[in-house]
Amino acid sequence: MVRHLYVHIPFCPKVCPYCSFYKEASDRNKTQAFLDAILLEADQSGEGLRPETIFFGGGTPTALSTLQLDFLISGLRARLDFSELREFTIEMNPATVSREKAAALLERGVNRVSMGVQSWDDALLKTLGRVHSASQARRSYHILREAGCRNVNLDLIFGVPGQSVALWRESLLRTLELAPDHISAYCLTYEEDTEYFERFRSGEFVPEEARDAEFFEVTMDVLSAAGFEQYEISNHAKPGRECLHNLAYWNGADYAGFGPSAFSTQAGLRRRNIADTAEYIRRIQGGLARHDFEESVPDGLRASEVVAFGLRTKQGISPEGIDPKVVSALTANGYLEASPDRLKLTRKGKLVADAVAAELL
């Protein structure tokens, strides 16, 4: 039985330059038919699927009409089992917050919102092409606590262009005044096939690691000082609001992915839907094949993302099956905690968590 379900709604009402998701612009002409597609692929492959834990990702999912998220939310619940829903999560964008939308999601179900503030400063809001305000954003959070919603998380972003480490201290602090449930803090990454990398590559943005690094560690000191407990590298709870979708995945659980682009493991099997939206349609539509790629994850290769996603977390991973040298050598150094049945990275570690990985793996 599969507990997880991620949809993945490509529409944006603006495609920010340095997002690598699969995305498109939005389009009336094409939204009805795609939200056909997403319930015909329920209706193909949920059978075995009763969801825990349900994630809309995108693209901005919240870009959907209040009328049109309802028709997929209903039309998914008339599909599936839903009685042992635990979490539901939406992503939002401020721009796309509504009274009538936030009341019309959490009566569907929909128990916590993850919206994409990103910063706090406009001018760093505009360098990341964002469509929203900084005061936008603020109204949109009180909109959702208002129409009843209890588990809220916010993003955002550090290492832009032109952000001091002054500036994100300050970005953290008015987060904090707005008493979330949850903060995602992520460092920009330059991504292939994005306005943003190719300003990378043509040497306009230069990336600074030990700023960076400094980003990183004002995070640590700035959120667990306000009762945030740092679960995963880049996410930040108060007690019992950790994201279950997202730890589910980190612990390697199996889950079902609809729409363009998602991702499903299941039963040793690892899919994606293809990247096309109007190729997705069309395959759904016609009873083909809508997958682009397809590989087996053994069990060693699952054992190794395990420990590379596991890692991250406060948990850390169990250290059977890994070389007691390449451990005693990162514990000496100061990058591990070893104890007798975990390891967990240190606060160096954290600071180069991919390279501690790959030197375990």
Given for the second form:
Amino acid sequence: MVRHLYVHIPFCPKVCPYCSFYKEASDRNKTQAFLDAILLEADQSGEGLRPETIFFGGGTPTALSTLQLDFLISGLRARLDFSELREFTIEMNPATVSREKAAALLERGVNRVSMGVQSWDDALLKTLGRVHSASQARRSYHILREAGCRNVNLDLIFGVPGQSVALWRESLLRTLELAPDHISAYCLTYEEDTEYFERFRSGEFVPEEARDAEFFEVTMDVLSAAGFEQYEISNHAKPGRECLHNLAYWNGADYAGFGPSAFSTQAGLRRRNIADTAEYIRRIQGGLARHDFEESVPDGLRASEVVAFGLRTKQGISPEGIDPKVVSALTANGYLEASPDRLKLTRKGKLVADAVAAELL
Amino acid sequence: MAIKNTRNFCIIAHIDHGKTTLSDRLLEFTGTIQKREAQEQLLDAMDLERERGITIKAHPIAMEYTAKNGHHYRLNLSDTPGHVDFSYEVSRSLAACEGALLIIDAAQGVEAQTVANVHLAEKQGLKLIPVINKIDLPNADVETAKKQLEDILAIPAEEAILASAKAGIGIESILEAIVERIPPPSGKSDAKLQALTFDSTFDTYRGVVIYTRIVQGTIRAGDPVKLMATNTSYDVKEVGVFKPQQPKFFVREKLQAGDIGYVIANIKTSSEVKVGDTLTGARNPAESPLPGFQVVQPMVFSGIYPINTADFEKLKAAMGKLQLNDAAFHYMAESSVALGFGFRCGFLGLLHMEIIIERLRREFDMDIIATYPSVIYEVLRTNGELLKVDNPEQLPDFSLIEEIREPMVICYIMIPNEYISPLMQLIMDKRGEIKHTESLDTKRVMLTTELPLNEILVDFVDKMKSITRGYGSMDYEHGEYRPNKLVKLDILVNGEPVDAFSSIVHRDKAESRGRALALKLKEVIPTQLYQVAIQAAIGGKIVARESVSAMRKNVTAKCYGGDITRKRKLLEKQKEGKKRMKAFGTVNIPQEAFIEVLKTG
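Complement to the form predicted on its own: the form predicted together with the partner chain:
Zooming out: every chain and molecule, the one shown earlier first.
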């Protein structure tokens, strides 16, 4: 039984220059066909799927109208067994939140909203190419709360060219004033096929390792002092507010993914739907194979993925099968905290989690 | 063909002065080949050589020519490797001839390599025919070229033939001069066999093919013969001469005094055939071998190690194959604390080393590390014992050393006048001494300098080229051994000496080199989880230290469902990258570090 469902909504009002997720500018003519295709995919692959968590990500799911979102959620509910659904998250862009949309979503069963605030500084938002302003984000947050949303995550980004550590601390404090349930704080990475990557490659953007480390440390300090627990490297939550959907990925659970570019991992097979909306629709309509990537994930591989991802979580990983010499070197240098049954990253280790994972693999 | 109608010659030229084009024209004019199809530069066999514009080995070619005097001649053209690394081979090729064409580019004038090779040819008593080539170029300066012939090489200018191989000018005059000026060979065909083996090649189907000059006597298929230096006997299977196109083996009934051709005698490995050895009859041997034979000694040594220790056997097989074709390349197994099992390799010189390393990488697809090259030092111990040391690891404790002597070279450097002072600075930096300065013409000078071989091993040529914006040229001859203040410089990584980074250097330069190396290593060793301390030490005393601080941040932000594969691949890539590094305790040193150390002169 597959317990987790991801639905990818590839539309954006405007494309951000650092984002590498599959998306395209909204096209009203294609939207209905896209929604139909998602439901067709649910018909074709919904068997054995009884979601405990659903995550609408993008793109910008709220680029869809209230009516379209209503159509999509009702359609899924008619096809899938929602009886054990515990968490239903939708990503929202602060510029696309309205009272009406928020109320409708909550009424349809959405119980968690993840809002891409990124920063509270308008100049930085401009650098990031975001369509919203800081005041708009604040307004949207209050709309969500007033509509009755009791579980809100705010996404923030650091390590942006031009961002100082002081400005970042300020952003964190302003976020805390709003008392969200969950904060995702990401370090900007230069992903291939983005405008930022080109600017990084041309030397315009220079990564600063020491400064990025400082951002990380400030984040940990400020958020832990405010009662947030860092349950994963980039994710901080109030007790009981961890994102179950993401935990499922990190713990190596099976999941289904609908929509263009969405990944699924089921029964040792990982596949990706084709990352092209028109082609995705055509293939779904024709009942054709819709994947453009497929790999088998046998147990051994899955276990090493669990090491790499589990290491990032507060539970850490089991020391089983890991070279004790490597562990003791990492422990002696303060990167790992080892108990007989668990290996966890220390605060220092979290900053170099990838290098530590590479040692452990 | 009567011996008086045979002429044996070779061509001496600087790179790009037109040796190959001229050879082609001679072959065409004599009807040995038809006008070339598109295939350029047939003589240069190996890609690598073609890329570098140098020829290492090409087989000798027999041509037929009817001269203006109405007589019919056989002209044997032998190739000579142009570079001094192969000077012994060059001397043997020259010894197979009675004359040589000396090509000088009308626009470039005499170059350093030409001087070195002319010295060699004169030592062999060859008749030189100067050819001023490329006279059709707009910037050709025939008068200056003539003056240089007289001033630098002491060859009468009126002997020069003006030619353009490219435009086909002067080809017949050259052929006539070969016939008229080069003396015929003088040996007797009925004397006891003495054949000079001046080169050899390895053919997968036929084994070793000896390139030979019959000095006296006659050789036929079926003859029992022996090589005098190694005292091993064989039965001759086939003799003949080479033609430029396929099939290149042109079988003859016999080769006799004065002939140049090939001998195939069921010889399995090229190391059995020493260049310069004498082939004689096994039953009726000559009283003495031909003069001038030497066992070629490698001049430059380097350790070559597989990056991946599991590739040792593969590397060994590759080296074996290389040696089949190149008897001058030496290798023997050795082990290094830092690098594991590998080979100590001996080369004739820098170019030879570069070629072998490049061939291992390209033709055999080997991932290898080459250690800092070394010359052979003579080490006099306090107890009077004299050691030969080609690896810093073999040096005895310094308290037991009376003196260390290093090999010197005489280096000819030709440069445009305006670069004299930076070049003199370079020579001083390299502990050289200028023996002689000579104006070649109004624009160029030739510096005759004496330098330690060790100092020109790594970056001297590159620096000279860069100072002179590519206009300088140089060549060298090996000189004597001379005592000097030499010390061993060690590099320690996290307190442990990495033997592969050790070198023997002059005391006055040891500290600055130590500092430069430590700094370079700091740049090329990537930050890792653990801090890396790099130290340079002379005789246990630390003279420089640097450190690569531990990495501060190495973590990707988002890790969602779709990212799992990508993230895992990133980690796999990281792991793969680590595999390509050498691990020293907790420190990983990338391949690049070894290469950079090589470059830090």
